[in-house]
Structures are given as C-alpha cells and as structure tokens.
Amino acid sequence: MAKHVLILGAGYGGICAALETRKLLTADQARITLVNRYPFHQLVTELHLPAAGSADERHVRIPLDKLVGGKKIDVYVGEVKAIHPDQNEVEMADGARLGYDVLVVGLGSETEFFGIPGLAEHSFVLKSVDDARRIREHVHACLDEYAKTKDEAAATFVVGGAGLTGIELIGELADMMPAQCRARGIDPSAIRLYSVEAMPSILPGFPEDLIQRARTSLESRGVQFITGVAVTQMEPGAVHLKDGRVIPTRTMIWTGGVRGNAVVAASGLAVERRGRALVNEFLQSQSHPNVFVVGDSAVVMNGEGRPYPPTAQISWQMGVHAGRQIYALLKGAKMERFVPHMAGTLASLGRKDAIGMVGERKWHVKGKPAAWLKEASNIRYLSKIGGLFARA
C-alpha cells in the first residue's frame, strides 16, 4: 500500500521536497500531498521587485498546478492550524484533518519584532506577494499625498534591517523613485530613504570591501544609512531611535529579524528557543523520526557548530535532500547526512547593480556582472523546478 507523504508549505524547501520525492518514488509507492496557503509558489527572494513596482507580481508567482500538474502530486490549498506529530496528523484551519506516514514541514519563518512597541502594528513586512502588493500601493499612496500636501512624513520611507531583504528592497525603491516623482510633479530631492540597522554594519556575512561598495552605490541614489542604532518605538507617523532621533514617516518596512513558525513552535516537535525545529544530520526531527523539517522552519548546524543562514539556496537543497531521505526511509536504505553546496551569495542593489561572493573561493563580484549572475541563479532554480516558463 502506498505510504502518504504530506508536505506542508510550497516554498523553496517544500516544492523541491515534493518534486524530488515523486522523482524517486512512484505513485504506487508514495501518495504525495502538498499543502500550501496559496495556490502558487512564491519566489520570496524576488519580492522586493513587485514591492517597489519594478516587476509585475506574476514575476514572483508560479501556479502550483503548472509546477506539479501531471506529476501525481495532490495540492491542498489551505492554512495549517496545528501539527500533531504523536498522532501523525495535521489539523487545517478549515477543520480538515490530514493523516500521514511521513511529514515534511516547510512552513517558513515569521517576522520577529523583538517586542518593540508599535512595530508590529504600524509597520509593513515583506514575506509574500500580498505583502509586496500592500507595500507598493502604500508607497504610491504616500507619494500621491505628498504631491498634494507636501507632508514630509509622506515622502520619507524607512526600511528597518539591513540584511539581504532590506538592502535589496531599498535598492529597488531608490531606483523607482525618480520615475514615480516625475509622474507626480514631485522634486526627487524631497524623497528621504533611510536604512536603519541596529548592528554596526550592513549586510552581515559580506566582506568589508563589498559592504562599502553597496553603501557607495546606494548612497549615490539617495539612501541614508543609520547603523549601530536600534529602533525603540514605532508610531503611525514616526520612528523613534535609541539615540533619541525621531524620523517623521508614514512608512516603516520591517526586515529586521525572523523567528520560527508559530505552528512549528507549538507542535510538540523538538524546537530551540526561537521556535525553529531541531533536526539531525538527515533533516529528521530530533523528536519524531518520521518528520523532516526543511527551510527556515529548521535550524541546521554546520561543521563549526553554527547554524546555516536562512537562504533560498540552502532551503531548496534541504528540500531535495529530504526527498532523497524519504526514499531511503521507505526503502530501508542507508540515509545520508545533509551537506549543502554553497554556490555563493549575491545581493541586488537595484536594477543594474549587485555585489556577491561566488564559488568555493568566494570570488568577489560587483556591478553588472554580479547582477547577471544573480539573474542566472534565479534561472537555474526555475529550471530545476520546471518553472522557467510557468509563471502566472
């Protein structure tokens, strides 16, 4: 009788787990159900493009029926309410209960607001296509308002957090502002773009020469950096900083931290203090061996005892690995430990600029070559999942 493999989340890890499991196991050996809140796969690392208005939402949205259609993978569109690993069951928000023999959890992470007063209530986040749409519409509405009222707060945009997401977003915003201002008769010099980061520097994990390259590029397009200063409070019309400064603004886009998914944290699976699942070298839950956890829902340690960064390339590699270990588990074969291949890290600084480290030697690249490499990495991923010509 076919075993039921239930996969929660169709992000980078989940979609790759589903496709790899099906590639290795026939429908007679495994029935696969892919559960996702939306009927499409989202290219989360590209959400800064529609958020800034640089690309259509279809650029980052791939219908699941186009990705898994004809592959004998069932799709269940709905929200996961709870995981009951002791009962081998998942509870859905619509009341359905889905049983499984093997579970893959790829529900991603949630935004961490660090208890900062007003931040959750009065800021935007960027974790979905819907979030990108809200940001774009809000930014356009603020520019429309400034054109009428000249209210400084309406022309001031703050991105909290200067990691990859924050830097890529503010780079796109810097690129799109001149055209948006011209369309409304606004002097572009009236626009204020702030990148606020509590750590002393931006882009953690990047070498100093590339960090300086990023700062120079973004500052030349109007971005102002405030580093080593934490946000202490957010109000509807102002951001308060630890050094006493107050920035009048109607727009805070918060990219300053993540924590584990709340459903995973409350599931009974072994988790660490931030709610991410603890897994072994095979990506199995440390408490429930028929549960695999991939992507940002898990914390995976490298050989030095440090967690791997929550990147898309590691997430999809975890998904592929989980699919192979599911095959081994069901076939009684030897399982293999997860060892990611780090192809490099690239950060977009706008439409025609980027920085990055590529290859095993982490060669430094910047400018248009880095931007081309970033696009090539996207094409590589889309080719892998069969999504190159499947965008909505």
Ligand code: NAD
The other form holds:
Amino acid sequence: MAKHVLILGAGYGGICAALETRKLLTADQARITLVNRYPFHQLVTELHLPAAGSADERHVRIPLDKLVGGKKIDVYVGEVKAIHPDQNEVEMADGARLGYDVLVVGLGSETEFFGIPGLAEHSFVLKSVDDARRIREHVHACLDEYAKTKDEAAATFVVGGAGLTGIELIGELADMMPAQCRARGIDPSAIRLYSVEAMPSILPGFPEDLIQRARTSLESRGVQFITGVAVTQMEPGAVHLKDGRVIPTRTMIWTGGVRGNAVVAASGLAVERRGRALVNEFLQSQSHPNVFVVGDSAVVMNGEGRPYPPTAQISWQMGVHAGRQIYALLKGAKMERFVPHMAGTLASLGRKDAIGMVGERKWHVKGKPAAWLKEASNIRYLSKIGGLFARA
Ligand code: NAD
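I would like to compare: after the form predicted alone, may I see the structure of the form predicted in complex with the ligand?
Every component of the complex follows; first up is the chain already shown.
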C-alpha cells in the first residue's frame, strides 16, 4: 500500500522535496500531500522587489498548481498549528488532523526581534508577499502624507539590521525613491533613508572590499549608514538607538535576523536553543527518524561543526536530498549524507548593482557581472522547479 508522505511548507525546501519524492516514487508507492499557508510558492529571496515597488508581486509568486499540477501531488492550503511526532499526526488551524508515514518539515524561519521593546508591534518585516505589499503601500502612504504635510517623520525610512536582507531592500528603496518623489512633487533630497546596524560594519562577515563597494554604491544613492549602534526601542513615530539618538519616523523595517519556526520549536522534535530542529547527516530529525527537516526549520552543521547559513540555495538542496532519502527509507536502500554545494553568495544593491562571492574560491564579483550572476541563479532555480514561465 502507498505510504503517505506529508510535506509541511512549500518554500524552497518543501517544493523541492515534493518534486524529488514524486520523481523517484510512483503514486502506488507514495501518496504525497504538500501543505502550505498560501496557494503559491514565494521567491523569498526576491521580496525586496515588490516591497519597493520595482517589480510586480506576480514576479515572486508561483501558483502551486502550476508547479505540482498533474504530478499526483495533493495540495492542502492551510496553516499548520502543531506537529505531534509521537502520534505521526499534524494538526491544522482549521481543525483537520493529517496523518503520515513520513513527514518533511519545511516551515521556514521567523523574524527574531531579540525582545526589543515595541519592535514586533511597530515594525514591518519582509518574510512574505503580504509583508512586501504592506511595506510598499505604507511607504507610498507616507510619501503622500509628506507631500501634504511636510512632516519629516513621514519622509524618514529606517531599515534595522544591515545583513543581506536589509541591504538588498534598502538598495531597492533607494532606486525607487526618485520616481516616487517626482510623481508627488517631492524634492528627493527631503527623503531620509537610514540603515542601522549594531555591528561595527554593514554586512558583518563580508570581505572588506565588498563592504566598501556596497557602502559607496548605496551612499551615492542617498542611503545613510549608522553602524556600531543597536536599535533599542521602537514606538509609533520614533526609533530609539543605543547611543541615545531618537529618529522620528513612521517606518521601521526590521531585518535584524531570523530564528527557528515556533511550530517546530514546540513540536517535541529535538531542537536547539533557537528553536531549529536538530537533524542527522541524512536530514532526519535526531529524535524522530520518520521526520525529515529541511531549510531554515533545521540547523545543519558543516564539517567544522559550524551551522550552515539559512539560505535559499541550501534549503532547496536539502529538499532534493530529503526526497532522495525518503526513497531510500521506503525502499530499504542506503541513505546518503547531505553535503551541500555552495555556489556562493550574491546580493543585489538595487536595480543595477550587486556584489558577491562565487565558486569554491569565493571570487569577488561586483557591478553588472554580479547582477547577471544573481539573475542567472534565479533562472537556474526556476527552471529546476519548472517555474520559469509559471509566475502568477
Ligand atoms: P542576518 O542575521 O544575516 O542579519 C541581521 C543583521 O541585523 C545583522 O547584521 C545584525 O548585526 C543586525 N542586528 C541585529 N540586532 C540589531 C539591533 N538591535 N540593531 C541593529 N542591528 C541589529 O539576517 P538577514 O539579513 O535577514 O539574513 C538571514 C539569512 O538569509 C542569512 O543567512 C543571509 O545570508 C540569508 N540571506 C541571503 C540573501 C542572499 O544570498 N542574497 C539575501 C537575504 C538573506
């Protein structure tokens, strides 16, 4: 009889796990159900584009039926409420209970607010297409307000955290501002675009030449960096910094970090202190071998005992790998260790500029070649999942 493979989350890890499992196992061998909050797959690495209004939401949203339709993969649209791994059961917010023989958890990560007062309540985050829409609409509303009132707080935009998410977003916002200002008769020099970073430099961990390139490129388009100073409090109308500064603003977009998914943290699966599932070298939960955990919901150690970063390229490779291990598990074949191929890191700095490190030797790339490589890696991923011409 067909085993039931239940996959939670249709992000990079979940969608690849579903497609790979189906590629290897027939419908007689495995029934596959893919559960997701939305009826579409989101290209989370590209959310800064619709957030700034430089691309339509359809650019980052692929309907699930276009990806898995006709492949004998059932789609269940709903919110996962709890995982009960001792009962092989998943509880949905709509009250449904879904049983399984093998579970794949790919529920992604959540924003880490570090307990900073007011931040969760009064800031925007960028984790979904809905978040991107909220940011875009809010920024436009602030510009409309500034055009009428000349209230400086409405023309001041703060991005908290200058990791890759914050830098890619502020680059896009910087590029979008001049046209948005012109459309409202606002002098673009009235706009304040701040990137606040607690560490001494933006993009902590990046090589110095790429950091300098990012700074110069973004500063030339009006971004002001405040580094070595943490955000300590947020209230409606103002952000407070550790050095005592208070920036009047209606807009804080928080990109200060991620933590494990709360559903996974509370599931009874073995997790580490930040709520990410502990997995073995085959990506099986350390506590429940019929549960595989992929993407940001898991923490995977490299050969040096350090965790791999929570990135899309690792997530989708984990998904493919989990699909192959499910095949091995159900067929009684030998499982294989997960060893990701690290193609590099590429970050856009707006419409026309980018930086990155590519290949085994981490060659530094800047400008148009980096932007092209980033686009090429998007195309490669989309063609892998059959989504190149499927965006909504
Ligand atoms: P991150 O953790 O990488 O960066 C968050 C930044 O916020 C850090 O630099 C941190 O020092 C700063 N910060 C934390 N608390 C602060 C405070 N109180 N005040 C000011 N600054 C504060 O988070 P991210 O940028 O969302 O990235 C998450 C993961 O996703 C990373 O692994 C990243 O590499 C990956 N990512 C990759 C890409 C890409 O490859 N293009 C794009 C986006 C994200």
